[in-house]
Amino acid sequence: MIRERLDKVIASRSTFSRKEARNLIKDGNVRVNGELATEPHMTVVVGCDSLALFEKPFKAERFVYIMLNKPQGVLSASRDANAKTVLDLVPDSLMRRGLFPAGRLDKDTTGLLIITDDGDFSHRMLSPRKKVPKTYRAYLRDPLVEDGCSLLESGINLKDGTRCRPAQARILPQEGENIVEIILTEGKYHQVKRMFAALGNEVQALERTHIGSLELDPNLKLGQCRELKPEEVCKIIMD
């Protein structure tokens, strides 16, 4: 077990700076265990402990995994001083300082996206040694072409020359619509619509559905998150 000073984890965990940590603590705002707390100096045992902020439950895991579900017209970044961010939609009670989306959406790319604020989590998902799958849904302007899935399947080159690795791709039989579903073990700029129209083709619409084995929730609505619990965390990296 590890023990830490109580000002520390609340500093940690949330936007507070650890001055306004000691001061909320000083100032009977926070309970340990259902008790008042009232020395920033005291030790907690994290995941041991139960905290309380404002009589509400704090929570004090040393990394948190959120999952949005992310519309168009945002960035994939900590904050940008002319645009609106993935953090932006992030809702106070998940906010805590050093958080950050983990990889990158497109601005006019929607779905699954992970932010977090462990570091170490966000490499080995991202890493292409890992080979982390991530399923996205392409919208086609045009129906494949014939054998399109095979090509696809066997490391298509981009026209600028650059090959990709082999992806699974199947067509989804929607009426009226040409949906490609395609499966990614790395992540090069524009990936997904480069290899399309390297075929020919152009995507209209581009969504992310999985990374590994982690489904986007669907009773997330566009701009909607929540945070993911432990054995969610577990299906996006097996090692």
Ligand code: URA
Given for the second form:
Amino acid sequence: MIRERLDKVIASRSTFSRKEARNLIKDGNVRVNGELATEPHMTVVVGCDSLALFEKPFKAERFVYIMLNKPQGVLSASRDANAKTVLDLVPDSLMRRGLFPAGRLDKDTTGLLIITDDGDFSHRMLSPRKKVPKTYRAYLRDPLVEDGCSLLESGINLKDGTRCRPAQARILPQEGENIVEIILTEGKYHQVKRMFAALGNEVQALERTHIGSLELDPNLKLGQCRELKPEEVCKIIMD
Ligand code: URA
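Next up, the form predicted together with this ligand. The previous block was the form predicted alone.
Starting with the chain above, the whole complex follows.
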């Protein structure tokens, strides 16, 4: 059971400063378990007491985990002076200080991206030692060479000599001979594109469909995001 001060909970799970949070409470904008709360220093039990801000439910959970269907043309970064970033796609209702994309997809890659404020979780999801599988669908210029899948499965050398871990790969014939599903347990720079380039091919479009056993929600349109349920977060890192 974690008890925290109300003003701290409001400020750390929103974009309000601690001072603004205190004033919001004093001005009667916050309820705890339905009762008006006017003392900023009162404590609440995180995950047990229910909070409301401006008469709308307010999430007091320590961390938030968001699934985004990343569109093309958006940077996997928190902020950029000139370009649109994935954080610009997070709606106000989920926005809070400290959110960042857990890992990167290239600007032209689409699909599943996790946005969170849980640094520890992100580290575990991305650590090569954890071997969390990431599944991609690659749309290739040419059909895969005959032994392409087995070459990828035995661990391929990139053009610069970098050795890749064995990957799982299969052609999706029902989708067309040029579409390959590939599963990696590491995340080198432009890895999927460089792996197919090493086979003399070219990735023309790339989509990430799964992280761990979490699948991109097919109901999310490009550019849309939603919060993950706790059981969905568990599907990402299974140990
Ligand atoms: N591999 C790539 O080449 N690009 C991505 O965005 C992700 C994996």
